[in-house]
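Here you get one chain, nothing else, as C-alpha cells; it is the form predicted on its own.
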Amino acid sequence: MTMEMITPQKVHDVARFAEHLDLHHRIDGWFSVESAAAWDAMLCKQNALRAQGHMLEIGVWKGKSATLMAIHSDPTQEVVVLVDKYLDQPAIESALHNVYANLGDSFQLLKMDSRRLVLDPILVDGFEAFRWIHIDGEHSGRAVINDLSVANTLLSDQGVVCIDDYFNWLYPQVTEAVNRYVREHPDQFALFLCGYNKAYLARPHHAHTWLQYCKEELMGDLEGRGVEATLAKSTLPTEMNTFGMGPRFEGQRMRGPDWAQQTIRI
C-alpha cells in the first residue's frame, strides 16, 4: 500500500479484515480469499462514499460470503437478505452469529427459488434500495438473466452487483448471460471489473467512480489485505472500459495495453 493511501480508517479496515480471515477459513464454501479481499476493499469504499443500502445474496451455501456482507452492514438501518432454494438455515445462522449475537430483523433468510423474487414484496419495497448484490444461485443462463433482472430493479445509484463464476470454464453460460444482459441494457449496467471468478457491475453514471477507484486504490487495498495482484487495462476505453485482475503477472502491479503497458486509461 503506497504511503499516500494509508489513513487511520484504512489501517482499521485492514485489521478488521485480518480478524475476519479466521472465520472465513472455518466456513465451508468456494469464496476465495482474493475475492473476499476485493469485496472488503470495495465495501469499505462504499462506506467512504457514504453509500447506504441493503444487501442481497442469491445462493448462500453455508454463509461464507454472507458473513463479510454482515460485517459491513449497519443493523440499525440496513437489512441483509439471503436467498437460497436449498437454504441451510442452521449453518447460515451459525455463521452469522459470529458477527451478530442477535440477528433480529436485520437479516432475512428466504428459502425459495430466486425466480419467485419477482412475486415477493421485496421487489417493490426494495426498489433501488440495495447497495451490494451477490448473484451465486443456479448457474443456468436463464437463471442468471432472471437474477440480473431482479438486481436491476433493486440496485441503488452507488450500488455494485457481483456475479460468481464469471470466466469459469465450467460455466461458460454464466459469462455469456452476463455479457448479453449488459450489452442489451447499456443504460442500466456497466461492467467495470472482473477477476478471481467474479464480475462487478455498476450503474453507468457511477461506473467511472469505480473505474477511478480501481486505478488509484484497489491494488494498494488488496496488498494491505495480503493479496498481490495485477490490475490490467489491456485496451482502450472506447473498446471496453473494464479492468481485469488476477495473480501478479510478470511482477507488474498494473498493466496497460501490450503496446503501452505503463499507460492506464479510463
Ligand SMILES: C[S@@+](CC[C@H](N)C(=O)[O-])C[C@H]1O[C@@H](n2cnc3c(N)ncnc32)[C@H](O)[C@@H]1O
Given for the second form:
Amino acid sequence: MTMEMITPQKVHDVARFAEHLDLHHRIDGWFSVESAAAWDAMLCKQNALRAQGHMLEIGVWKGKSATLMAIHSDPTQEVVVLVDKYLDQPAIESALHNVYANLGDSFQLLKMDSRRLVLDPILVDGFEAFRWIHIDGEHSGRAVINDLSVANTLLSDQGVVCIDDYFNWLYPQVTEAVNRYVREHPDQFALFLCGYNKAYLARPHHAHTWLQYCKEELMGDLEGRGVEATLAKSTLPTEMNTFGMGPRFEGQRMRGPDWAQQTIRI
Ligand SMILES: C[S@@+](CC[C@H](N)C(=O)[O-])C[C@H]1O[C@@H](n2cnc3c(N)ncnc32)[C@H](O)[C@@H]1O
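Could you drop in the structure for the form predicted in complex with the named molecule? We only have the form predicted on its own so far.
Following is the full complex, with the preceding chain placed first.
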C-alpha cells in the first residue's frame, strides 16, 4: 500500500471540483459524476506534470463534459475545439459562459461530421499539440476508427484520449473498434485504464506515468471528489497492462489478480 500525499494543491483541486458539481448537475447530457471526477483528477495530474496542450471533444451535445474541459484549459495559450455534427451552439455557449464570461478565440465550435476533420487544417496545425481528446460522437465502428485516427495525429506526448461508451452493451462496436485500433497501432496508443463506460489511452512511451498515477493516486483523488471506487489490475502486465475501475467491490479499494488480490503490478 502506498502513502498518498494530500498536498495544498490537491485540497484546492477537490474544492474546485465540489464547486463544479453544481454546474455539472444543471447541464443536460451524458457525463456521469464518476467520469467527471476521474477526468478532473487526471486533468489536475496533467497540470502537475506541466503537460500543456489544446483540447478536443467530438460529440458535445449541450456542453456538459466540455465545461469541465473549459475549467482546466488555460485560455492564454490553449484552445478548446468542440466538434458536433448537429452543433447546438446557443446551449454550448450558455454552458461555457458559466466558466468564461468572454469565450474569445480560446474556444472553437465546429459544426461538422467528425469524418470531415481529416480535411480540416486542424490536422496539420494541431499535429501532436492536444493533451485531452474526448471521443463521444457517432457510435458506429467506422466513426470511432475515424475519430481515433484523428486523435492519433493530434495527441501530444503526455496527452490522454478518452472514448465514451467503452464496455457499454448498447454499443459493442465501440469496444471492438477501440481494441482493434489499439492492437493495430501498438506504437501509438496504450489502453491504460477503463471504467464507468469510458476507455483511456496514452502514448506508449508515457503510459507508465499514467499507470503509476492510477496505482498511487487515482483512488485517493476519486475519494476526495466523493467517489468510492475499486481499482482492479486483475492480471499481470505481460498479459494486459490496463486498470479497470468501477463501484467499490467487496469493500476493496484496490484489487489484484484473483490469485493474489493484494498485488498490483504495473
Ligand atoms: C452522447 S452525445 C455527447 C454527450 C456530451 N459529450 C455530454 O457531455 O453530454 C453525442 C453527440 O455526438 C454528436 N454526433 C453524432 N454523430 C456525429 C458525427 N458523425 N460527428 C460529430 N458529432 C456527431 C451528436 O450530435 C451528439 O451531440
